[in-house]
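Given as structure tokens, the chain that follows is alone and in the form predicted on its own.
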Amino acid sequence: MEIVGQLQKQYVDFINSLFREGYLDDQYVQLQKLQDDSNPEFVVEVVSIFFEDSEKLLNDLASSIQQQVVDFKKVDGYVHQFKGSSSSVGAQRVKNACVAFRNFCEEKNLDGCSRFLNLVKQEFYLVKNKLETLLRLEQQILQAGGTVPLIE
């Protein structure tokens, strides 16, 4: 059982660092609280949907910004949607980047939109990598016969 204790400590240290560094906020904890024995894969399912939706939104955003005549209202709609989905999984840094991105949409500032598209992409791929690591750790704990520690 020593391996379980080590994995649990690693998990707690890692998730605490994600909160401390602003990758995640309390909404992620709320997601975890919704997971129970009747739906043990809830968090994995929600996060997986977030990943899929985000990839599509990023492609739509990139395509919209590259148009001859940019429809800033359409771009803003995509960013608003991305902000909402990021917020629902607790991806705080992505959400914050989307808030700033929307300001450039309102100003119809193509340069700013392009810069923030890159920032939003960067923040998304960072949090995606972190969440994949976190979910892998959860799986390792469960496979070793332990329970995933709840963060309050």
Given for the second form:
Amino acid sequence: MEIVGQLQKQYVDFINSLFREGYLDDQYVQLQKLQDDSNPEFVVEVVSIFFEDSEKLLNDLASSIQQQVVDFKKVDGYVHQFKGSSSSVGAQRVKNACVAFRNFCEEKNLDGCSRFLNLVKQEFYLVKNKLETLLRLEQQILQAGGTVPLIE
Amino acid sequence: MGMTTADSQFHVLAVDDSLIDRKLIERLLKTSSYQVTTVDSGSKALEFLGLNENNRNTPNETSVSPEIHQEVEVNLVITDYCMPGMTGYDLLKKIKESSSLKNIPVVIMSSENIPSRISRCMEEGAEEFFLKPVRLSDVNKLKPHLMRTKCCKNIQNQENQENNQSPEIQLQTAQSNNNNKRKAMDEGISPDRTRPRYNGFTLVSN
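Which structure goes with the form predicted in complex with the partner chain, now that we have seen the form predicted on its own?
Every chain and every other molecule in the complex is listed next, the one we just looked at coming first.
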């Protein structure tokens, strides 16, 4: 059980750092609480949908901002969606970037929108990377016969 | 899908255009042992409830009604506020304006904390307003609303069978509990909302 212990410690340290640095918030813990033996893949499923949805939203955002005449309401609609989905999975930094982004949409500030699209994109890929690492660690723990510690 | 013995399980209809949020609310509700159906729009919700856009009960209509004749009872509707096309508020209104559906408790979810939005929904008859992301503690608040209508619904079903088109309009006392929350709703008697004649059943409401 030495391996399991090590992996669990790695996991706990890592996820705590994600909370500390604001990548994830308590909503992620709520997702974990909804996972059980009858739904062992719940978190992976939700996170996967988030990844897919987000890629599409980022594409839609990019093309809507590149239009000759930018429809700021449309852009705002996409950001609103992104804010919602990131909030639902606990991706706090992405959510916060979306909140700021929306202000530029309201102001019809194209430059601001452009900059914040880049920021949102950046934050998304960062948290995607972190989540993939986290979920990989979970898999390793389970495969080694251990259980994933639940952080409160 | 399929029928269940309505007595043993509550059936919740969840409406949200976001796939993630549908997954989430479904899991939250199933964790609380509710039977769940999810749809991604207000119009699909109305279809599922057996209502077409004109607020008429589909079993009695022929030409424009959808194929789906709703056999499964819905005990509560929980809906997102912000949806393209029909908003959650629009859906709430349509449900409360329908003589067959008005007793179904409706809960609104929203990612935005806008007081005027919240009070508008409550005034229209929403039982609760949850801020997203919705949590288990929110879902735990649904039970009393479900319990209350379950007992009244059994008795109302009997009355509906008796007489559907009575010229006399009576308010059932079963609604008195609901009226506390719905400020403007059932006070006035509208000629559109005929109710079955009250045959002197003694209603026991919570």
